[in-house]
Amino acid sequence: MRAFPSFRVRDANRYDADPQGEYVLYWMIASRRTRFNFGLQRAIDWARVLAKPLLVIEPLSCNYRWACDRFHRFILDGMIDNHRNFARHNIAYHSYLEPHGGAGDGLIGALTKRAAVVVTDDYPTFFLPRIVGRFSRTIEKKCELVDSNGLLPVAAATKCFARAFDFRRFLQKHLKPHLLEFPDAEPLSTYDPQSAISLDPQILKRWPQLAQDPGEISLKEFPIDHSVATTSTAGGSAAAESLLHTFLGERLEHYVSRRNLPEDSGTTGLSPYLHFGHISTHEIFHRVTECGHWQIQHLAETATGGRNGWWGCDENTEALLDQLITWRELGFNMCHQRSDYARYRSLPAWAQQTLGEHAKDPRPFCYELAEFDGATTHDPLWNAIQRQLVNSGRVHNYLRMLWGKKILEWSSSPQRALRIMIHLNNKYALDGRDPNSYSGIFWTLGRYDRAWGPERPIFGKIRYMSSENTARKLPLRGYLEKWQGEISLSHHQLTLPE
């Protein structure tokens, strides 16, 4: 076995590789791509060492909370790309779309029986840690979890960081060695096909292969939320790479001056693709620094924790890398270190104290979930933000902060406000259910922030934001015109998760 970054892989159980196994199984659940993928690379390495063929299984459950047409279609777009890429390299790839809740139960176990080794993705949020943990405890085959989430392996940080400044300083002290341990850009090109794999006909009958063109599949018959419709944003690695190409050619040089514009004209737009694993932080970093002719020798020698200067590149690239690495991977740090990352009790003590002291303050407005969901508040700007979220699956980060602050102000308690934010974001946002989106939601309640003055009703010492101040800072006329009007309110998911 060739050298592999030690922080990237961990054993899910204590079994050894089975020499009698017929293939190496890669269970693709988070890093849904064929490029810059440590998990796929690790599985190919095992296949080479054991002289076994590789089988890739990419399933899609319909039984997770907030399952809807929007997310299903985005993932299916990625499956189209993966099918083509694996077929081009003669690698056995089995994509499976669960037709009803529970139909997929037993599939991974059945495939594991003939496997020599199982490799899967190590991802810290939503339902994935639970299903991987349950699976690894029930099988009697070697199972490895591989972290392909960010430039810093989540296991490389041994504590949970409370401030971006402290995490940034940690990165500046410890990231450099990991910049020398990149995944293969094209791991499939290193694969030497072994003997062909013939899956058990009973497996294929019970869990049939998805049609070769998943784009032709109608989602109407699947038991998911059809009220959360698909958007014009196509999923998949090809779309992600095209978007990155456009950003580098047209937007990067204006990133600092345009990234806060409400129409996303200065951002990368890549957060949904990062969330669903259709593109990796490593590929984005590689392409960005390649454009700027950056080399690792440009790194500053001193770790100051400052946002500017450490990378040794222009201000636009510095700002982009701070968002892509510091802020994104700060969220992964939280979710890896704390299982209660989505709970109110995970807020800093000072935030819980000040919110508790003002929990009974009179609210100028107090809305129920249906009114938030339907964008029927008194505030035209907030309603426009909610309409954008519902209709497009995206909201600019700055406006999403205002969106969350107002939910806090107009909810009966901070705990209820948090539940509403998580529900609406996870229900509609293409980049929801992600460590980075939990960071944004919890930031509105004080995570990664500090106490602010003057102390205000409802907010206490939590940072305050208003629609009026936002309107003075940003050009919003076109935004308000675009997202005015009503949205069709569905009652399919108008109950809050516990």
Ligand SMILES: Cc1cc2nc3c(=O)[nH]c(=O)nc-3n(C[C@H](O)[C@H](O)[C@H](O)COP(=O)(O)OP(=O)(O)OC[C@H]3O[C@@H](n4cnc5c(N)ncnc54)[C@H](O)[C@@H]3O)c2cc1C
Second form
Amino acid sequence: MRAFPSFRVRDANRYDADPQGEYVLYWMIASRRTRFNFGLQRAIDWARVLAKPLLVIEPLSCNYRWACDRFHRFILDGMIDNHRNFARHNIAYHSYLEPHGGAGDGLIGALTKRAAVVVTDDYPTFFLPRIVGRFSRTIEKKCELVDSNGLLPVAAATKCFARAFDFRRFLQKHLKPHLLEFPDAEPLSTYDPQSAISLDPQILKRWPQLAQDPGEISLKEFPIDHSVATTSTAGGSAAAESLLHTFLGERLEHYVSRRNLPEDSGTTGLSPYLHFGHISTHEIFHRVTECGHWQIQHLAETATGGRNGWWGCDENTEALLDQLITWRELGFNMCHQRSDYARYRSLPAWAQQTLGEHAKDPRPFCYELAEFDGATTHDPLWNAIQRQLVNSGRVHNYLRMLWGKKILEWSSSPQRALRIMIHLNNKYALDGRDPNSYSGIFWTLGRYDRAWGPERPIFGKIRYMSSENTARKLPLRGYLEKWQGEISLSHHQLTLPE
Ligand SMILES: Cc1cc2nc3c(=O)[nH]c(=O)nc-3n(C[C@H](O)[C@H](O)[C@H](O)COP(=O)(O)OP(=O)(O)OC[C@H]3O[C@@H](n4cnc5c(N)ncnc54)[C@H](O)[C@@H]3O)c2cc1C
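The form predicted together with this ligand, contrasted with the form predicted on its own above:
Every chain and every other molecule in the complex is listed next, the one we just looked at coming first.
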């Protein structure tokens, strides 16, 4: 077997590869792409060693929390790209769209029976760890979990970091060897075509391959939330690469000065693609540093934990890498280390204490979920942000911070504010349900932050933000005009799910 970064792969059970198996199965559930993908690379390595063909299964379930037209369309767009890329290399690719809740149960188990080895993605958040854990306990075939989440393998940090500064300093001390272990840019080109796979007709009948062009599929008949409509943001690796290309050509050189502009015109816009695995941090890092003619010798010798200077790049690239690597991977660190990452009790003790001391403070405004969801608060800026989230599935980082802080201020308790934020963010945001979702939401309640003075009602020592200050800092006139008016939704959920 070709050398593989040891931190990135772990055995889900104790079986050995089955020499009688007919193929190597790659169950693509988080890294939904064909480039810079350690999981796919590992599956191809197994196929080569065992001289067996590769079968890739990419399923889309319909009964996960917040399943809706918006996310289905985005994932289906990605399947179109994957289908094209696998077909070009003669690799068997089975994309499966579950027609009703539970219809997909048993598919992976059935495919596993004739597999020699199963490889799948190791992703620390949402329902994926649960289904992978359940599956690997029930099968009697070797199953490997591969981490293709970020530049630092999540297993390489053995503690949970409470501050970005400490995590950055850890990266500055320990990231370098992982920068020398990049995944293949084009793993498919290393695949030697083997004999064709003929899937059991019973499997194909019960779990048919997407017959139609995924782009043509009408989502109306699927039991998912149709009120969260598709948006103009196309999903898939091709769309992600085109955005990255535009960013490198037009935006990177202004990243520091323009990244806070409210119209999303200064940043990459890549978070939904990172979330669905349509692009990887490795590819972004590779392209960004290639542009700047960066080399590993440019890294600073000393680890100070400081935001600037360690990478040895210009200030725009340093700032981007700090978001993409320090901040993004800090969230993966939390979700990997703590199973309670989405619970109120995972907030730092000081934050829980100060919020507790102010829990009974009178709220100048107190809204219920439906009022937040429908953007009917008294604050025109907050309503505009919520409308952007609902109608486009995206919100700029600075405005997202204000959005969360105001939900804290206008909810009956901090615990309830947390549940409302998680629900609205994960329901509408294309990049929701991600480790970063929990980093961002919990940041508004004190995670990764420090105590601030003066102590205020409701917030206590939690950092405060106001719409008035935000309006002074950002040019908002065009933004407010664009996102005023109605929300184009047929209904709003009135109760918070448990
Ligand atoms: C209340 C709240 C909720 C949030 N929910 C999400 C979410 O559901 N999903 C999500 O991906 N991000 C979330 N964030 C973080 C941040 O807003 C987005 O990552 C960022 O706006 C994405 O835009 P971009 O891809 O253009 O970022 P760019 O500026 O181009 O940055 C490149 C990448 O770096 C990472 N990144 C950038 N900013 C942050 C940050 N503050 N924290 C962690 N990683 C960052 C993202 O992966 C991003 O795609 C949230 C922040 C807040 C305050």
